[in-house]
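Only one chain is included here, represented as structure tokens and corresponding to the form predicted on its own.
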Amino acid sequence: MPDLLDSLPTLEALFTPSPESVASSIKKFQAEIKRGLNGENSSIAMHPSYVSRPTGREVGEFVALDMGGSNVRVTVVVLAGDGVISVKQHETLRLSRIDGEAADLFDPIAAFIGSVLEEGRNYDLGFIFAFPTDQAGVNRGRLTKWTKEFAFRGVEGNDVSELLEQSIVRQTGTIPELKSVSVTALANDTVGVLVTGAYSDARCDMGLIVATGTNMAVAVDRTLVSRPLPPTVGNPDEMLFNMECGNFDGVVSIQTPYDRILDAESDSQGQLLEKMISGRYLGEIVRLVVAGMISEGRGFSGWNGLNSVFRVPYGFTTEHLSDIAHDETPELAGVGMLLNRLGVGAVGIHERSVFKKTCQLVAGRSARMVAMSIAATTLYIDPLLESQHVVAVDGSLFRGYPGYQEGVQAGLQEMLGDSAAERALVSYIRDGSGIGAAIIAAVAGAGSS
């Protein structure tokens, strides 16, 4: 299949932004951080979280609600001080829908919280809400817009903590355990990951999620912010910011035609960086490449038959992408079997090879764009790289895609230099956002006591 093989250099060029274009993206990213911090209109919003990093000495038993997508998690966390954390209980609820009325979202979640708690004891609850939120206090915040294709009515523009509290109150009659719950803290999941990392390691000043969506949080010294900021719970000289950097629009110049098609057909406006990085979209980008090659007669003919996932938007997923990356056999037999299950007939080794390479290019660009975000943020808060910075990372894509973490670290070496890259260390923390919600509840409870 010479035509298909001849397409590889073009695909490699499309999905491998040049060092110059990456350096330009870093400068644009930093300019947007500055605008966001100063309260100006920016594609990186820099929402204040009203809380600082923990000291690592907070103690007690707390409950965390983590809503980052269709899987909702409730965790009972015990903080022992000295950076020591233990999980007493951890349960997951799979949402049955992503649209409806507000009560269709929060009522089942409230009932789920009640099913995990012990009756007769009081709980401070930390609520991780992984959607763009404009906070008005450590436990108050309005959803500014749904992302990740969520579309519950009556939530945008409203306080999500208050909506959760209303659902809790509605169900206390039948679920008595809910009478003892107080929503003490509201935070973005990236802020949760950051404080989990910081509870055990004081060098941790960034949090990153790479999963269904992507976003970062960063600890910023108040001296770097020119506008007045509200008081911080915890360390008054520092504020954790939910960056909402998935919305960064400074990547237009490195978008491929497939990125533009995906954006035009998506229900979520903007989120241009997220659409290059996150698990929600990587499989769809690969599907659009395949569809484009078919329509141009350059290969993958017969891949869009009646039973093929490649004719269905989002039919090819990032989980499939990961499965393909795991196949290291010379004949790529696993890729062939997976394609067969996905409705594609028998394909030759050349097609399997080009397809796997396409998947690797899309995932590799994702890791490189994550590195760009980390490099830009690190250089903003520490231009001379005088301190060591730890980035706490959670998320299914970062954890599950083979070689992803190594790809991020390689990107940091490219962008910061080999020695400088050691000043920005990436550390994976499983379930960091949920544990972080409990830690924030502890910091907020101490700050209000």
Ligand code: BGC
Given for the second form:
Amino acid sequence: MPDLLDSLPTLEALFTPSPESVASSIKKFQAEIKRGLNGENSSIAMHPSYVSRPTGREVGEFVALDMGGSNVRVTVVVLAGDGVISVKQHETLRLSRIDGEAADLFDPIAAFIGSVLEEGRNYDLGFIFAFPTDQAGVNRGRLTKWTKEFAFRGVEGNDVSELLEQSIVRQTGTIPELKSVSVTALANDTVGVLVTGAYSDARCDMGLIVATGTNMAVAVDRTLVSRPLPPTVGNPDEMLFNMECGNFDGVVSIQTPYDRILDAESDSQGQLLEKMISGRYLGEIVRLVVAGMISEGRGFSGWNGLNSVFRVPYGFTTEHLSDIAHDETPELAGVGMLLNRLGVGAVGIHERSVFKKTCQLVAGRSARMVAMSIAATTLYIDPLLESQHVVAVDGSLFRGYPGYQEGVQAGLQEMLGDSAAERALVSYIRDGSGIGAAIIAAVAGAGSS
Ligand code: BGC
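Could you present the same protein in the form predicted together with this ligand, rather than the form predicted on its own shown above?
To see the whole picture, the full complex is given below, headed by that same chain.
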């Protein structure tokens, strides 16, 4: 019978693309950015967001709605100018479902906004909608397709600000606080985190989310784009683009068989880079590796018993993966206990350590692919790395997975070289995307000083 340990070098090779193939992904990524910017068909759509970076002098009080995963957040944000931001209120609603009709999504969200606000005040609301959206203005945009396995009907192809406004109107009778809310801005979460970074640091020109989903935004000088672009609110010479690079498909040659199974079994095919990086998928990739080893008779035997999470698609989650990484004891006692709780039964040290290594390989590849996206984007806007760039990052995976940030940093050093990597500083900003909605509402005209 093949030994489980013998499988490790194979897994290592599968989940560690060579530096040459990463370099070739960087080239393809840049070619896709170019096509996207030119309005050609591309797996990196580059949606204009109709807004530039803020000056840092915007002031006022705004409401931010952040909808990007199962947690919806409403934040009341006060911008004081000089890059100073304070949060007056911050509430979270956990969505009980990720499919249904449009009203099943927007009605509870509108009611939740009403429960946070005071009656008799006017509110400008910035709406972060963290899905691919083809914008038609600073507060208008149609969902092009659901990602992250969301599947509410009647939203794709429709203006999401309008759907939110309709839900707000439907409920003003019973929730009078909603009467005075206007949706002033609509933006992707990556654009939100970019503007939050830029509000206090003018060098910030990229935004990145590494959470349930993944994506980047970038500030582009109009002179770099050959086609006419719509006007920008704010600085007319610049446009922020929601890249939608989670959909990048130049990674087919480095996909493992597990990535291909994951994509084939997903509710929506595509989003190939996102499926290698984001929190929605990492646990499932590990589960598919375990399932593969079991069916080849290589090990993990009995791990898919009746009460085991490994039996169920998406039963093993990225949070579990993070718990595994936290256990640094030589005996991996925590891993053993967790597996027990997950219905696996008693597991020897041998299997525990191969399993932990598998989790590390999958998470490590995710961090390296994030570095690939940052390196490619930075080199696109500044091929000789002549300026200092800052990438503002938000997201639970980036923040919570032990060693993730170091993995991204190591990847940048590998791809750009040690000193050039310092030209792309990665800076974590908690709740950056939601706060950004308020800043965009301010740039959109409600409160510049
Ligand atoms: C969406 C992006 C979003 C990202 C991070 C992806 O699934 O397509 O619009 O920015 O998740 O939330």
